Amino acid sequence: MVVSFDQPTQTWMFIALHDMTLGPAMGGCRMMVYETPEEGLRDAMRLAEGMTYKWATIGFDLGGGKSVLAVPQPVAGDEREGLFERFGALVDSLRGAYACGPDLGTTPHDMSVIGRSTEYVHGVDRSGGEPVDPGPYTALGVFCGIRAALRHVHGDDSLGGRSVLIQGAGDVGYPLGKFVADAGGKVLVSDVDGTKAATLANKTGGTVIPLDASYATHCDVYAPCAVGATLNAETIPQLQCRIVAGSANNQLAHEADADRLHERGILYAPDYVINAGGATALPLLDSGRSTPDEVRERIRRFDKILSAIFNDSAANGVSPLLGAKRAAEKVLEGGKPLR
């Protein structure tokens, strides 16, 4: 852990480095208001672990890391830019051991501000200095994962006539809704911001679902695309779906929740695999090693990776979360990633 306190904004800055077996750590920078700094610390540690398994599963030579800015209240304007410049200096002091990208509460523009202080940041077009939005790439990965899950459960991956309840109509949920609608699926959308929910519903011919009804609403796929820990001992018994496949990090409040879903016959697409589209895109685009079309083609391979996880887990009678974790641990021990 790297811990620093930003006096001007009263912000605790945490950088968690979980495992660097495969390479230097990379993971997003999250900014949130937490009830206590300790909660921000725990969030950073848990998210960093997820990044370790993400990189191992999708076959990148990177380690698990994550950063959290635990702000006492929302920051904007010059105060926000100053915070990110100072955070960039903290990242730079690690000399490449960790590189950050956008996450919940931060934007591609924030990454360009961090880039004033360090080269170890992703999500900035090096040629023009413009920010790169990872949201559509993450949404594509989730869409491919949904199709893999549908095929595993129903024998075909058609969205025609099937419903996807998207919880969170933001940078990932919005393009995901368009992918689903374009494929003939029914879009159900729920968001704390009613305007965002209505906008996506109008764009896709979908339906807005009240927040308090989102878990108990019948759908084929529940796609959490906002905050984490929405799947827990209270909400899982309410679910009326066969598949959970979304972009949110840390969707499970506890690992035991994966078993709760498994016992109910609900197929869970491990979050750190299905939401890896943005994480895949940023280092490839930043380095100039791949074009956007080549990145999208690589993300479409998530279909095969998740299918292998679903099939192996079913054959061994375990939850997909445990199956994915075992596959990642084999890579960390020197094995080959799923293809």
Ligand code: PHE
The other form holds:
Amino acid sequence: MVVSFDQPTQTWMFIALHDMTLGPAMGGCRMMVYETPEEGLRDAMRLAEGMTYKWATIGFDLGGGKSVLAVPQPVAGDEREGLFERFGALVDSLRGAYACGPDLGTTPHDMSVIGRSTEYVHGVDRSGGEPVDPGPYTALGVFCGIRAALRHVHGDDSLGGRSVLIQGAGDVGYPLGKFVADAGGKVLVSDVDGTKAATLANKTGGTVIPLDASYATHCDVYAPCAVGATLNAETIPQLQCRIVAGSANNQLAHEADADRLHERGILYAPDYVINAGGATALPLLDSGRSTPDEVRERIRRFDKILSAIFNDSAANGVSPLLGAKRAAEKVLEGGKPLR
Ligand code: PHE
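Could you switch over to the form predicted in complex with this ligand, since the one displayed so far is the form predicted alone?
Once more the chain from above appears, this time first in line as the rest of the complex follows.
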């Protein structure tokens, strides 16, 4: 853990490095108001662990890391720029052990500001153009994962006549809703920000679901696309779906919640696999190693990766989370990734 306190904004800055067996750590920078700084620290540690498994599963030689800016209240304008410049200097002091990128609460523009202080940042276009936004790439991966899950459960991956409840119509939820609607699926959407939910519903001919009703609403797929830990002992018994497949990191409050879902016959697409589209896009596009089309082609393979995880875990009678973890651990021990 790298811990620093930013006096001007009273922000705790946490950088968690989980496992660097495969390479230097890379992972997003989250900015959020937490009840206590400890919660921000814990979030950084759990998110960094997820990144270790994410990189291993999708076959990148990178380690698990994540940063959290635990702000006392939302920051904007000059104050925000100053904070990101100073955070960039903290990242730079690690000399490449950790590289950051956008995550919940941070934008591609914030990454450009970080880029004034360090080169170890992704989601910035150094040629002066638009910064790379990982959101639509993450959404594509989730969409491919939803198809794999539908095929596993129903033997048919068509979205026609299927409903997807998107919780969080933000940078990932919004483009995901469009993919679903374009494929003939029905979009149900809830968001803490009612305007965001209404915008996506209008765009897709979907329906807004009140936040407190979202867990108990009938749908084929429940797609958590915002904060983590929405799946827990209280919410899982309420679910009226066969599939949970969304982009949020750390969707499960505890590992045991994977078994809870499994026992209810609900197929869970492990978060760090299905949401790895952004992680696939950022290093490949920023380094110029791949074109956007090549990146999308690689993300479409998530369908196969997830199918393999679903099939293996079903054959072994374990939850997909455990199946995914075992596959990732094999890679960390020197084995080949699933792709
Ligand atoms: N924050 C996103 C994720 O967790 C995208 C990201 C990936 C950002 C890798 C930086 C590095 O996958």
